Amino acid sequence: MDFAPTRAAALARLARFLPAAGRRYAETRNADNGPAAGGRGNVSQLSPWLHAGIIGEAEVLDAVLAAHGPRASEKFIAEVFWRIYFKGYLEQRPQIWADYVTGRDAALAATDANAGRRTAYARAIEGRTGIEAFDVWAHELVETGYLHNHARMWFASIWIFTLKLDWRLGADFFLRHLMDGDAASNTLSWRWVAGLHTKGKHYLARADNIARYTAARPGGALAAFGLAGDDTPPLTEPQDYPRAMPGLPGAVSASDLAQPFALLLHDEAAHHAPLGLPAEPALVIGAQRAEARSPGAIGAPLRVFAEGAVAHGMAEAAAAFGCAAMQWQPGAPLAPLLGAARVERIAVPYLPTGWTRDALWPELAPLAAQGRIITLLGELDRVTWPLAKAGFFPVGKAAGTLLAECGITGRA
């Protein structure tokens, strides 16, 4: 699979996947057929482009509904809403992310200080555990920057319950390599597998399940001997995370952008098209901060994709709007870029809780205090996030209503 970091590549992948997005997806989506050419035709593989904001959830859902209708595409629609649900859940509990970062850094330090932990960790991330399936996925992740969703669950379960490694180190390993590494989806999925997201409910990988759903890989089913047994308890933690919905920005109109403004493109909103701007910016600013995902080095496929996404997004926005494009380099102040272009205000696609916000907000906060920031948030996020109060069920149940409310019907 070629993950070119462009909107053209995203739209081409969506077009190729559409015929399979209905009942075929529902029946075959759990199979991990490997990364060989054509092996991933049972899943969309759109997540890297969705994460980077090169293509939007709303346009993907609209295309799938047009091709299959709501009934046949129900499973795929639910998977897209899981992404939105996780973001909304973390927005209401940002302390989960803060505690993950603190715990990750402590776990990295403890691993570095202990020879036994250091060896076990190295074997895991280098794919040298002796558990064939796990080792294959470790190599695949590093080499391609992608893993099938089912493989991610098996991998996380083996990491936590069989290898008994700190879950935060595994989440960090994923973030350092996954092109689609959302802070919300990644952190909360690892917590779900561990039994921390839905307390007491964890996910235990089973060798027979892995063999069943990897049987079509070119080399045959993957083996996974010696996994943790069914009596393995979930992880626990002493703290609870109370919910508090932040004030979400409303829709932006042309009058809000009447004065000259700059558009910021970042790692989670790298293209202007999904933003639906009602006015043209006078300047495009690109801020690529993939290095902020982790204190460790990020993988080559991720680096190429992240850098390319923002670079292509800047170039296409500058061409579309007939304006200049400038890079906002890490560590550099932002205000001089705005001053040089003689613009006071900057339109910023919503910075979700996570590493992108951590990297950019310290410099943006003073501008926000001066009333110079216009925050862009899509309607689908705005109406869905408040429902992410606990489990996914209320979001999934309301999906049809939410889509209709946002005018996402599949009908031109």
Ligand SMILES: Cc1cc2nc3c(=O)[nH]c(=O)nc-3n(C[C@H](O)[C@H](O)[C@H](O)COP(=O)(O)OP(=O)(O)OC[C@H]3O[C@@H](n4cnc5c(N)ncnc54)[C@H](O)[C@@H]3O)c2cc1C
Second form
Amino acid sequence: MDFAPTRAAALARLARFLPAAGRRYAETRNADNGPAAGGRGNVSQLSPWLHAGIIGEAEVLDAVLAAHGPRASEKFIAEVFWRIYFKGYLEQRPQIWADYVTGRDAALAATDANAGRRTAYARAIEGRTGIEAFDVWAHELVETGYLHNHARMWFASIWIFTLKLDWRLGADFFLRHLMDGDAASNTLSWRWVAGLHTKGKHYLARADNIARYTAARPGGALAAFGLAGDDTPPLTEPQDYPRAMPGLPGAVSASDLAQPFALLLHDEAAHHAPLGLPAEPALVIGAQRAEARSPGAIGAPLRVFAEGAVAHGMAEAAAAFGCAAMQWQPGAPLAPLLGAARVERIAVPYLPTGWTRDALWPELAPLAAQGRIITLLGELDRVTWPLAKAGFFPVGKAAGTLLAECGITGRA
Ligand SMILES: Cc1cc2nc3c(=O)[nH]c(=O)nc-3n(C[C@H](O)[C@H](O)[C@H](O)COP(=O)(O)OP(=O)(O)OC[C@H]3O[C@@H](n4cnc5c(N)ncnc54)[C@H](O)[C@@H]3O)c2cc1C
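Output the form predicted in complex with this ligand next; the form predicted alone has already been displayed.
Once more the chain from above appears, this time first in line as the rest of the complex follows.
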């Protein structure tokens, strides 16, 4: 697998995947064919670039619509909308993320304090449980920084219901290693598997299903003996998460950016191209904070991707706009960077609930209070998030209308 953290690599991946994005995707996407070269032609593997904002959902959907039309690309479109839906859902219930962080830290401390828990946790993350499929995926995740969607579902299910480990430790393990590790998609998918997202509806991995959809892996189907039975109950939790829609920023026009401004590139918006800026910045500032995903160490493939993504993004933006680019180092104040470049305001791609926001907002908040921040939010997010109130269904049903509203027709 080749995951160069550049826009050129993202566009090349999209171009290579496009022929398979129609009916073929719908029919074959569930198979986990393994990481060997060429094995994964059935899915796009665009998630690291989408997560880093190196390529945008809008341009991906437009290209797929142009290649296949709305009917044949329905399934692929729906999957991309799952990403937008999860983001909108968490934005309306940020307490889920806050509780995840508190629960994760408590679970890590409890594991540290108990030898039995420590051993069980170490076996799981080191791929030494004796459940072949699970162990293969644990190694694959650490070594490649990516797992197929079906493998993520099976892995999370075995973690929760067979190994009976805390789901937040599993979500943390994913965040520490997935290049696409996303606070919304990851936390809410783990909660979905556990039966906490759709209350009472959990996902139980079955050995025959795993064997069927891993049959084309180079080593053959993966075995998974001794999994939790069909009568295993979902997890429950005492609290509900009431919904509150935050005020979303409107579209930014050239007049909003009339004075010299800086552009911030961060881990979820590492490239300027998908932002569609209506004016050119006088300075580019890069903030890479992948370490903020977890109190534990992050994996090497993720580190390389995250560092490269912001570094390449800064270099390409500086070249495109003919301006300087500077790194904003963790712990350093931001205001002096702006002062040195004589810019008052900074355009900040929306910081969604999660680790990117946790890492950057404390320093940005005082600037926001002074009216010095211009927030950039994509049109597709702005129109979709308000529909992410409960289940995915209303979002999936409205996908066609939402795309048309945003001018994403494949006919540009
Ligand atoms: C337990 C668990 C944890 C997950 N954690 C993450 C995560 O941290 N970050 C992440 O981006 N996705 C996560 N997913 C969703 C999904 O597994 C990945 O987005 C997908 O596997 C990425 O591979 P791809 O790009 O080849 O997907 P494709 O099948 O080619 O889909 C295209 C794009 O649609 C989006 N997408 C597809 N399926 C989903 C889905 N079920 N939910 C949300 N978005 C989706 C992704 O952006 C993806 O790149 C998780 C799923 C599970 C079950």
